[in-house]
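Only one chain is included here, represented as structure tokens and corresponding to the form predicted alone.
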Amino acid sequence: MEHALTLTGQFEPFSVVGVLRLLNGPTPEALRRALDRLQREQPLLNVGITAQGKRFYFTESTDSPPIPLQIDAWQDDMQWQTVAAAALNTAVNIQTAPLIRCTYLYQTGKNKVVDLIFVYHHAIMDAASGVQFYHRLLSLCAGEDVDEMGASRLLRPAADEILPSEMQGMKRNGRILRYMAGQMADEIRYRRQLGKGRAAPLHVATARNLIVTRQLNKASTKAIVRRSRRQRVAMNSVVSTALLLAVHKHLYKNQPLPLRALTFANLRPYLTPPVPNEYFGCYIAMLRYTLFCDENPDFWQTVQQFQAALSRSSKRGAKFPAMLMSKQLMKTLIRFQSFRMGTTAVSYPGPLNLQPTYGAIQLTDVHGFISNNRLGPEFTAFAKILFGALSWDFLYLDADMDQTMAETIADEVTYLLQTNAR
């Protein structure tokens, strides 16, 4: 999986990009005293990435680079946005250690606003080492008591190298044909379906990310939850069929016609031994579904058979084939640049263990963006939920849309949200 985000980076920029919103940040010694400390921590924030042959490998330094920090004073409220976007348009320096980079928009005063904007490459970080990485920062920052993590135990193989048994030996290959010809069945079925309505348009000049954002009031989010239990859906299944429905209405004009929808499966739990998540790396599969959405389709009947995918997927054990072949499609999908990969992504860590406050530092809002490309999806998102409220973080090409229908798509996925929650 390192290796496809890698060659995705070559082909146009590709970043991660995390925001922290606080009052009473912290001061910027502070915030350099508590990166210097994580970075010596942990190995992966120590490590640029060199190419060999036709393979790509980590590359330590003992003496590596501080993480860059640059301090910027606070504007507004649109001021991350801003910042955010450009990273997302930029490509991170592979070759250079260390593989992260923060912007802190700072100003001082009681009660103040400031932003932490973090941007770093996906192969040493996923959402759920993120997640560790934020707690542990803010910790940090505010002079709490956190015992030292030895580096030596904070370095893990890659997921390849610690699979379940069954995906080992023959048994492996024989996952992997099995996979191979369920996607191969797929794309025929897509294709007969498809005929000659819309598909995805290919664009031949480099796109553009722009960002949009959305919250469910904690009420809202309560009821969705509540909802989707008494379907016994996950809230995975609910939060990627909002956004499909919502991108099929707008975009695609209710066309019958089927739909790709990309999401993402955390494999640390099901590794020998099981990843923590307070390891870095990236223990993640990217999984594709494909859902025909007719004229005026019914959101729960459609959430029902997104679900019913996800559990066929997980019996036959895809997500690791998935993991394993993400490399060879994402150099067969570069190489030919004759489709896209879907129509929607949405990456859905679920509930953020985060706390509100660290001793006088509040986190109040946190958000999160991966760059997409010209043969990604047309519609990303990262959606989470904090503090008791379900929010949303939007991802569209300049290509494809413009603003105007990015905000509609954006308020249709809360519109069906809040209606159907009931």
Contents of the next structure:
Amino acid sequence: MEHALTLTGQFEPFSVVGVLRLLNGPTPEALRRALDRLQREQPLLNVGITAQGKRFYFTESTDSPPIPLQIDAWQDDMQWQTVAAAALNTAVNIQTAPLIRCTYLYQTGKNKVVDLIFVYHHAIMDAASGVQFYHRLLSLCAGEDVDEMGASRLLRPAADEILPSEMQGMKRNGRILRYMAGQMADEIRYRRQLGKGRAAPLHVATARNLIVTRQLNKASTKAIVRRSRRQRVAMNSVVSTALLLAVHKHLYKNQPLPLRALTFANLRPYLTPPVPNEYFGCYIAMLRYTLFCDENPDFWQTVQQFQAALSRSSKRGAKFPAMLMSKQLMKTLIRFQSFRMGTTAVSYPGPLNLQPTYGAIQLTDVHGFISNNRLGPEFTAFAKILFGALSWDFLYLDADMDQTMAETIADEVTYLLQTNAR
Amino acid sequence: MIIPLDDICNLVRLQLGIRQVNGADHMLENLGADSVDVVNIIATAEEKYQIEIDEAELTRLQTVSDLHQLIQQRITAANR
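Switching from the form predicted alone: structure of the form predicted together with the partner chain?
Below: every chain and molecule of the assembly, starting with the one above.
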């Protein structure tokens, strides 16, 4: 997976941006100390990436420079969005360690808002380890007594080196062949369903990432979680379907069309041995599903279809072949540049295991973004539940749509979730 | 009401369609459950025991014993 991500980053800027909004933020000095401590503990905060032949390798540096920290004066509520959008459109220099940097939009004073913005290469951190990183960082900033993470100094093997037994030897080849055959059958079905006169989403010449955010209140979040539980569907299926149907309605004017949605699986628990979230790295698989959307698709019926597709591929063990074949997929996409990966992509790690307070520091919001590019989906999102409220960080490309369209889609997602929670 | 661990092991066993489930088994790591399986297990437990389990609590669930404890806590709280 890291290879696929690095290839993507060489093609167009591909960064992960994480934003923490705090009240009573730490002093820049306390933040510097916390970052230094984390960098001592975590080997992946001291690496660069080197290309050797067709492969990429992490190169650990014992004299890695400190994590770059830029302190700027906090100006207004929207400043973080400008900083985040700029970072999403700027490539991370992979050769130079560390593959992470931080901007602190800071102001002094009791109960003042500050924003902490991290930019990093996806290969060193996924959502699961990112949450651990934030938790540990805020604990350290608050001066809490945090044990040294000695064991974390060890680099964990990449996911493809610790696959479960059903992905070893001949079984591995069989699984990959079945997965490839399934992907080809899906492609044929997709092209047939598209029909004459319609084209798969085409890439655009140049594009910049822009941001839209939305939040559901706690009561609506609780209601949609309860409803999804009664429907026996995972929240991942609910949020993915909501975005797909919103894009279908506004960008595709409700035309009957097959649309492709991307979702991400956390591989950590399924590896042998499992990889705890404390260990940095990227242990995810990207899965793609095609759903045929009628003129006026029913929300819960479409969620059930999405869930069925997810369940089928899960029972076939598709997440491991998908992870193993991701580099090949990216190579093909970049080489031919004749099609886009899909229509939507949602990363949904679920409720974030973070505290509302760390000493005097109050954590009030968290955002996450992963750069999109002209071969990527048309509308992407990071959705999560923080302190009981579901919120969305949407990304769109300026070449695909204007701000009004993006805001309309974001509002539709919120509307779909609120109305279907009843 | 006290729920025996065996009842929860049985519930998980039936949902996942596997022969043996123990309290110490990790639902994802050992039993190979995915997010859809977990939703089904939780929804079944909620219906059977007339309780509600919060989404955030699911992130802390690892073993079948964790699930058993959580269900027991919810039942006790509901009966207060």
